[in-house]
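Encoded as structure tokens, the following chain is the form predicted on its own, with no partner shown.
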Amino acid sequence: MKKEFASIVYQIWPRSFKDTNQDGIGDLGGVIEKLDYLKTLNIDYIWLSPIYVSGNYDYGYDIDDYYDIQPEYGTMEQFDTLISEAKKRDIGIIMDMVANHTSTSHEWFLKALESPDSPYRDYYFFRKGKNGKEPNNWISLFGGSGWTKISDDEYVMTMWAPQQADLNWENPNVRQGITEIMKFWLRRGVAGFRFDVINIISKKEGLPDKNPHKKGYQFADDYINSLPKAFDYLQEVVDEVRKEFDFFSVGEGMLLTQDAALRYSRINDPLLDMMFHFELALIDCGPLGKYDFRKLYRWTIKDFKSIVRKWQTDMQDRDYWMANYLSNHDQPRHVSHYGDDKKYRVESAKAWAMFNFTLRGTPFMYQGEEIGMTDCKLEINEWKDIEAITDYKVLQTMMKLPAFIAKKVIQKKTRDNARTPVQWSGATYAGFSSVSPWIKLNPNFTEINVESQANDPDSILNFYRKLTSFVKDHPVLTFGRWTEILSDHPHIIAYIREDEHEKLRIIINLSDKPVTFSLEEPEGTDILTTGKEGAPYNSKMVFAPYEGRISEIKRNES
């Protein structure tokens, strides 16, 4: 097994992490300043969301220049300092490789517009319109058409924001360009890459309509999702880079299937070290994504356990590797999404941490989750996310929702929930900055912050520190076999992690109610998990709401 599998990764969305030049925007100086704090969380890698030069239409995911640092975040010299200081603490830096699209201000795109004969035209998907309309009925994943008009009769494919033009990976020059970008940053000292929506880099040949009599929901089928050439293209790029570098790699797989995950991250023959899937993130959404309100954002613990069971058993039975997460820059805060962010916020945050860090796979945590940060209610004029702003209109026009309902849908699912500033203290502006931040600060920062939790032994922060240390000391929690128990219990998720050296039983109440259960001690089990009153679980007992304490995993030395 690769050593990278046993890593703990901390994701930073730099714009909201820590501001050191007092402009209300997080920066590289803030990451450097907090390296010692991050080390207390026992992390091995920091994944930086994009820090390249960008027009900020999608806050870094619309890249103008892959070879330089966004001035708001700092300089290349500061980046080199970050690499150096992180290495002193045995922390590697993972860059976000956005390779499905560039911004429409990128040099390649600007050169493509210079002339109809420009060789850069084939770097993108330019098409003539049909009958005064778009070339086909494909839609954007941010809502609306997947095409942006660039002249009276010509369009370019933009499956995200209109400022993000999809790259044509069939062109070998595109693949070579991505290869050179990766080599540039690896020479600079980065440890690896997180590949953004890497499973959609190939598009169906001819870009045909998806059922011309219906809206073009092409992303749910075989029009862009893990097509055969996507694997070939990625294989070519990573093989070329691996001739010179060994690097950490994790891929984001939009609507990823298990068969595709196997091809991407097979342990013995990997394209990438590991993949993310979205099934837990979208558990309460309809088939069209997180703003598909038709499930009314309802889900059950039974649903949740079914998804976990599906992925945990398949990845170990077929020998591929996954990255585990509950929060990131694209999803609501998980203590609000899955847990109870009010009465049982502390208990809930600990329980979900216990879950995320004891699954088979590599655990990722997102900035602020280690103190139990919650969603923040933002009004329409406070939204910053282009996805939210666009889909607010789409929900009213395409889905025919009244404006007040569309607003509530956006408020529940907007990416802005995850992007409010990290709450470092109860001081003015939460210790994030000395000036008003670029986005609204969650008003609960006076209660929820790093400073107030740092010296509290029962805090969420110190639970994370104990939990991550425990995971490091017990390889069984990374590599051991995962076997579910209490599979039919409506409130508890429970499983055994075991290898030839150790056997651990994890039992977590995911509900906001006390629950009872009975568990017979399996023959040969040498691990006992004790409850709130110290009673062994091989008797019937009461389990407190959102139970999830590191003290509840104990080795029976007798």
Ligand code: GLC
Given for the second form:
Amino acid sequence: MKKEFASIVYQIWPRSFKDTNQDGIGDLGGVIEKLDYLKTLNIDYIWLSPIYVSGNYDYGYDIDDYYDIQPEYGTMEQFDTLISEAKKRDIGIIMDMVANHTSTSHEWFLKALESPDSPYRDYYFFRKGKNGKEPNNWISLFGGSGWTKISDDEYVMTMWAPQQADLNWENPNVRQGITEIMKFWLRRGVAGFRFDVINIISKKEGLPDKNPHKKGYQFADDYINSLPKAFDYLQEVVDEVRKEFDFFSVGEGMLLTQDAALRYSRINDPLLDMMFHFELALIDCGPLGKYDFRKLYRWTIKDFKSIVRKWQTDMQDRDYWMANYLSNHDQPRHVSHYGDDKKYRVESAKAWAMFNFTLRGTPFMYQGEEIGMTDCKLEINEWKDIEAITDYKVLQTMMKLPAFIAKKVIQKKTRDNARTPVQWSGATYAGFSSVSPWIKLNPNFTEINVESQANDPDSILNFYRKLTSFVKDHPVLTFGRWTEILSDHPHIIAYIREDEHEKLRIIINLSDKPVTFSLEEPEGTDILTTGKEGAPYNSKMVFAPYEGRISEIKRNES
Ligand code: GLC
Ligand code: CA
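Can I have the other form now, the form predicted together with the named molecule, not the form predicted on its own?
To see the whole picture, the full complex is given below, headed by that same chain.
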């Protein structure tokens, strides 16, 4: 097993992390300033969401120049400082590698526009319209058409925002270009990459019309999701880079299936070290996608458990490595999404953390979750997220939702929920900045902030510190076998983690009710709990709302 597997990764979405030059926008200076704080969370890597030059239509994921730093985030010099300061603390920096598309202001795209014979045209998918319409009926993953008109009868493929043009990976120059970008950053000292939507880099040959009945996300599987060539292209690029560098890699697997996952992240011969799957994130979305509201609020802990079971149980016998997460910059805050962001905010934040960090695999966490930050209700004029703004319209036109319901759906799901500034203190602007931030600050910062939790032994923050240090001390949590117990229980998730050295039992009540259960083998001594010490184990147990306990069943000293 690679040593990288036993790591904890902290994701930073820089725009909202910490502002140090007082323009209301988070920056590299802020990341440097907080390195000591981050180290208290026992992290090994920071995954930085994109910091390259960008027009910010999709906040950094529309890249104009992969070889420079977005001026509002800082300079290359500061970036080098970040790398070396992080290294001093044994923290590696993981860059976000957005390789499915560039922005339409990127040099390649601008050169492609210069003339019809430009060699750069084949870097993208430029196509003539068909009968006055788009070249095919594919749809954008942000809603609307998957094509953007660039002249009277010509379109370019844009599977995300109109300012994000899909790269044509068939073209060896594109693959070469991506290889060079990766080498450039590795030479600067980065530890690896998170590959943005890497499973959709190959598009169905001939770009045929999709089946019109396959709406929303449903269409992805047959036309863009993990097509055979996606593996070949990626293999070529990583093989080339690995000739010179060793690096950490995690791929974003939009709508990743288990079969595809097994081809990406084989332990013994990984294409990428690990992948993010979307099944938990989309648990309350219909088949049409994130904004398919028909299942909204309707998911159960049983549904949740069956997804976890499927990935944990099946995959451990199949040479597969997992990346585990509950939150990121694209999803609502998990305390609001899966937990209880009101009465049991503290308890549920701890319970869900205990769950995420005790699964087999590498745990990822997202800025602010360590203090239990919650979704923020934003009014329409406060929305920044292009996905939310586009889908608000799509919900009303295509899905025929009345505006006030469409608004509610967006408020629940918008990525802006995860993008409000990190709440450092109860001072003006939450200690994020001394001026009004670029996006609304969650008004609950006076109550929920790092400063107030730092010295409170029972805070969420201090629980994260204990939990992450516990994970580091118990490799069984990373690598050991995962065996579920109490699998039929509707509110409890419980499992045994075991290796040759020890056997731990994790029991977590994921509900806001007290629950009872009986244990077949009621031994065990608690070593980490979400709350006060619980009652001793016996055959009839009662757990408080969101109570979680890790106990030791066996230890072989050797
Ligand atoms: C990924 C990113 C998301 C971005 C999209 C397009 O899903 O995580 O933030 O909008 O790709 O690059
Ligand atoms: Ca700033």
